[in-house]
Structures are given as C-alpha cells and as structure tokens.
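So this first bit is one chain, no partners, the form predicted on its own, shown in structure tokens.
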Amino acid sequence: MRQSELFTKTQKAFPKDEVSANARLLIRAGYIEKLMAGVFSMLPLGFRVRENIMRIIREEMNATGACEIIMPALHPKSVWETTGRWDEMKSVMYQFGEGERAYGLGPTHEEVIAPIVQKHVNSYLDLPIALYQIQVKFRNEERPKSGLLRGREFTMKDLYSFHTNEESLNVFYDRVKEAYRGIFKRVGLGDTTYLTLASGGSFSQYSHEFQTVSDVGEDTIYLCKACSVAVNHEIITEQKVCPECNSNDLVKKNAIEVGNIFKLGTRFSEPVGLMYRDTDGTQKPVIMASYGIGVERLMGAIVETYHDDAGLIWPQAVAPFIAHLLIIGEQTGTLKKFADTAYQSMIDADIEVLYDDRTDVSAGEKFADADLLGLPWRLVVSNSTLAEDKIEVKKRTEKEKKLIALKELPKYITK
C-alpha cells in the first residue's frame, strides 16, 4: 500500500486525556480513533492488526475441531430470564425496552447458544460439540479506561463446548489450554503469559485465566517459581501457598487477563432442556464449558509489551505490514523508479509493505513516522543507496543497518 493513499495521518503529540501506552500510541499513530470512553474505531492500520490477531485465533480454534458460527448481539429479555440472569446482569448488560420489546446487548452468549444446540442434540452420539464465534460484545463498564484493555464495546472470541461427562470435557478443556498457549506464543506474548488458577465459582474448584505480566495490569497474580503456575489474587491463601505444588516461593506481579477458560457444568443447559439420551436410554443434562479471548484487549496487551519511546514495535505475526519502505530525498525519475521496483519486488514475493512515497514530508518526519508506526522492517531508498544499487535495511528492534542488493531483498526479509 502506498502511504500517500492512506487517509490517516500520525499526530505530532500524544492525546492529552489518555494515560495508557496502548491508547496514547495507537491514537497518535493513527491505528484507532476514540469515539467515547471504552469505544474505539479501528482505522486501516488498526483494522489490519485486528484481522491478523483474529486470523491466528481462528486457526488455533479450528485446529481444536471447533466450528465457527456467528450469533446475534441483540437478545430478547426472555432468553436471559430462562436462566435468571436478566436481573443478575443489570449492572453490566445494556438493557432497554419494555414488555415483549425488552432487549439487551449481549455481554456473553451462553443463553443464546444453549437453545441452538438443544435443537440439534438428541443422544450421546451427537456429542461432544464445540462452537465458537468472533463477535462484538457490549458491557457497561462503570469506569472504562486503559485504552483497549477495558472497553464497553469490543470483539470477543467466545468458544462453547458441550459434553456427556467430565472426562470428555477435560480432554477438550486441555486441548483449548494448548490452543491458547499457541495463540499467545504466535502473537508474541508466549514468554510473559501464564496459565493462572482462578476461582471456579459453583461449577468447579478452579477456572483458568491466561495473564500477561505487565506493570499496567489491573490484576494481581502470584507466580510460583517452583512449577511456573500463577495464582489469581482472589484465590490465594493467607499463607500464599501454590495450590499446585504447595510451594511458598511466590512472586507478586501485575498482569492483564488476556483469556479465560471456565467449566460451567449444567448451569445453562438444564434451564433450556439441553439434554441427551445416554447409552442406557436415560435423559441427562449436557455439561458445558466456555472459553474467551478479548481481541482488542489482546491487541492492547501486545502494545503494552512491545513499544519504546519512539513508538510501536509490532511482532511480525500481527503487524499491519511486514516492511515500511521509505523513499528519501528529491524524488527524481531514477530514484523513484528504483523505489517503485523495490516496492513491486516485495509485492511479487507476497511481502506486505507500506510504501512511504509522500512528497510533501521531510526525511526526518518519515523516519519518525516509521518508528511510531512500528513495522518490523524499515527499508530506505535514497540517492546514496541508489549509487550502490542497494537498499538500507533495518529491523525495528535493532540499531544495525545493512545494505542489501535489490534482487536479494525479498529473500533477506523472508529469511
């Protein structure tokens, strides 16, 4: 993509009303635009990052055997009354209308998906089933803050699984754990994200969260040095002992919750009559579990982890473009032709590149914008590189620059 055709522009200064790094950098760099507290538009660059994150999530979810669907965000009051949660969720759920025209905007989808599955499950032969969606959610956060880390409207991958027994659930539950590890590793958070024990409520002894260690995190976790498991602050004992190995060698950390997996039991299946016929002919309630990842929150956590004073530093798997090609100096015919050839060579090699072909911007501004936008590779074409028939190449994470021959450029980047 040519940067001259990108309608967004970087800002000279950080937004004054934002304190979190992810909001300050993403807004200043033109990735997102704030509509109101907790609600953001995804501009072209932000949209591409979000799409890359969703692609990784989708690939890992499909690998578990789950099928993707999409459900409505607008829910009638009646489906939530079935489980008794219409009143329970008043503080979180956007509710409006009266009588038969009372509706809510979905903060989650257990009440919607259980009746869907009920229509398609008869016997144990129909189970297990796993269904997921990547869909907008609405939650009436009292104090939305920290940019993308806490929003009122956001995208969530919510997966639901349905089983005949605990053994079946545990097999899939562990499969999702590994899929989540794969997701966080691929987006660049594998080394800082920990499987974390949390309260299981009335359904099980524990649920599990995936927490990314970060100074700006609102959650408090305790990392066990002995077994590398983390424990959420809300279930830690007074003695601060690891529930997994009984070690008391725990380190307190701030963290961002980027995912959760939760056994639901029959809490949502029984109210809607989601039953199956067992091998002996008896009717039994289906056992459920849910598994969530907030897409924008994950995007925000990546930014909080990868940035410096100059700007964003995107891991290559989620970056909006792999390379940022800059043409520096007066765009004479020869120089422009050389830069255009480099641009086309990257396209031909299926390398996504943002080409800063702007003519009304100084070299200093181009370099500053490149650091702010944070693409993995910076490629510079100038009269000095043209003289050697080469391109200056630098990783965003490194200071070293190299001169690479044009014909070798795609191979060098992909290597």
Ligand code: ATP
Second form
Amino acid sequence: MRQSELFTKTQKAFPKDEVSANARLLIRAGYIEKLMAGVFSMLPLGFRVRENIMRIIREEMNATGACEIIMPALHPKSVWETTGRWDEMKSVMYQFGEGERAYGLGPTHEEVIAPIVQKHVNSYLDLPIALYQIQVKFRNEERPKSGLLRGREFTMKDLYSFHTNEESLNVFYDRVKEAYRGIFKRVGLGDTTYLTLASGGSFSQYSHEFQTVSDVGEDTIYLCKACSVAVNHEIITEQKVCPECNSNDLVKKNAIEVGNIFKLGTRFSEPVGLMYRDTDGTQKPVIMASYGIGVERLMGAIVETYHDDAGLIWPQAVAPFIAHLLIIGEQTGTLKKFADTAYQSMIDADIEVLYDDRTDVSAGEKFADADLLGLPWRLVVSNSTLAEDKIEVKKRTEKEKKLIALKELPKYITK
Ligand code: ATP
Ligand code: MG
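Other form of same protein, the form predicted in complex with the named molecule, not the form predicted on its own:
All chains and molecules follow, beginning with the one already shown.
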C-alpha cells in the first residue's frame, strides 16, 4: 500500500492522558483511536495487526478440531437467570431494560452456548464437541488505564468443549494447552509467556493461565526456575513452593494474563439441562471446559514486550506490513522509477509492503515515522543507493544497514 493513501498520520507527540506504553505508542503511530477509557477503534494499521493475530489464533484453534461459530453480544436476562449469574455478574455486566425487555451485553458466553449444544446432543455418541468464536465482549471494568490490556469492549477468542467424562476432557484440555503455546510462540511471546497455575473453582484444583511477564502486568506470578511453570500469587502457599516440583527457587514477576483455560465441570450444563444418554441408557450432565484469549490484550502485550524509545517493533508474524519502503529525495525521473519498481517487485513476491511515497514530508520525518510504525524491514531508495543500483536494507531490530540489489531483495527478506 502507498502511504500517501493510508488514512492515518502519525502524531508529533505522545497523547497526554495515556500512561501505558501500548496506548501511547499505538495512538501516536495511528494504529488505534480511543473513544473512551477501555474502548478503542482499530484504524487501518491496527486493524491489520488484529487480523494477523486472529488468523494465527484461528489456525491453531482449527487444528484442535474445534469448529468456529459466532454468538450474539446481546443476551436476554432469562438465560443469565437460569444459571444464577444475572445478579452475580451485576458489577461487570452491562444490564439494562425491564421485564420482558431486560438484556445484558455478554461478558462471556457459557449461558448462550450451553443451550445451543443442549439442542444438538442426545447421546454419548454426539460427544465430545468443541466450539469457538472470536467475538466482542463487554465488561464494566473499573477505570481501565492500561490501554488495550483492559478494555470495556474487547474481542475474545472463547472456546468451549463438551465431554462425557473427565478423561476425554483432559485429552482435549491438554491439546488446547499446546495450541495456546503455539499461538503465543507464533506472535513472538513464546519465551516470556508462562503456563501458570491459578485457582480452579470447584471442579479441578487448578485452572491454567498464560501469563506474559511484563513490568506493566496487573498480575503477580511466581516463576519456578526448576520447571518453568508459574504460580499465580493468589494460590501460592505461605511456604512459597512450586506445586509442580516442590522447588522453592521461585522468582516474583509482574505479568499480563493473555489467556485462561478452565475446567467448568457441570456448573453450566446442569442448570440448562445439557444432558446426554450414556452407554448404560442413563441421563448424565455434560462436562464442560472453557478457554479464553483476549485478542486486543494480546496485541497490547506484544507492544509492551517489543518497543523502544523510537517506537513500535513488530514481530514479523503480526506486523501490519513486512517492509517499509521509503523513497528519499525528489520523486521524479529514474529515482521514482527505481522506487516504483522496488515496490512492484515486493508486491509480485507477495511481501506486504508499505511504500512511503509522501511528497510533503522531509527525509527526517520519513525515518522517524518508519521507526515509530515499527515494520520489520526498512528499505530505502535514495540518489546515493540509486548510484549503486541498490536498495538500503535495515531491520527494525538492528542498526546494521546493507545495500542489496533489487533482484536479490525479495529473496533476502523472505529467507
Ligand atoms: P482479568 O483477571 O485480567 O480480568 P479474567 O480472569 O476476567 O481476566 P477471563 O474471564 O478468563 O479473564 O477472560 C479470558 C481472557 O480474556 C483473559 O485471559 C484475557 O486475555 C482476556 N480479557 C479478560 N478481560 C479483558 C479485558 N477487560 N480486556 C481485554 N482482554 C480481557
Ligand atoms: Mg476480569
């Protein structure tokens, strides 16, 4: 895409009212726009990052055998009364209307999915089932101030699985654990995201969170150096030992909860009559688990992990474009032709490229914007590179620049 046609512009200064690095950088670079605390628009560049994250999540979810669906955000009060959570969720759920017309905006979807599955399950032969969606959630979070990390409206990937017995649940649960590891690895957070034991509710001793270590994280975890599992501070014992391996070599860290997987047991199936006929002909409640990932929170965690004083630094898998081509100098004659050819050769090689062809900004501004936008590769075409018939190539993460012939360029970038 040509940057002259990109809707957004970068801002000269950081927004005054933001404290988190993710909000400061993403707003300044024109990726997102804040409507109010905890509610953001995704502008073209932010939209592309979000799409990339959702594509990776989708691929890993589909690989578990789960099917994608989409459920409504607007829920009748009645389904939340069935499970007793209408009152329980009052402080986080946006609720409005009265009588027949009382509604809530969904903060999660157990109440909607269990009745759907109930209509399609009769016998043990119909199970297991796994369904997921990537969908908007609403939560009336208290004064959110961490940018994308805590939204009042945000996108969640929520997966729900349905089983006849605990063994079947455990098999799928472990499969999702691995899928989650795959997702966090692919988005660049593999080395800093830890499987974390957290309190589990009534059905299992632990639930599992995926916590990305970060100074701005609102959670506190204890990282076990011996087995690389972490423990949420809420469940850690007085003695501070790892429940997995009993080591007491634990390090306290701040972390961002990017994902959460949870065995629900029959908490939501029983109230809605989600039963199946077992091999012996008896009716039994279906066993459930749920698995969440916050899409924008993940995007925010990536930014918190990868940035410097000059701007964003996107891991290639989620970057809005792979390369940023800058033409420096007057855009006429052979220089323009050379830059246009470079642009076209990237397109032909299927490398997503943003071409800074703006004529009304200085070279200095183009370089500063390239650092701020944070695309993985910077390609510069100027009269001096043209004299050598080459393009100057630099990675956002490195200082070193290289001159590469146009012919070699796509191969050099994709290698
Ligand atoms: P937290 O303790 O941070 O409020 P939670 O335990 O309420 O999170 P879940 O209900 O398990 O979160 O939701 C699943 C996932 O959705 C979380 O792991 C997180 O990635 C994401 N998430 C939850 N609340 C928010 C929010 N307000 N904004 C953005 N993402 C969120
Ligand atoms: Mg919460």
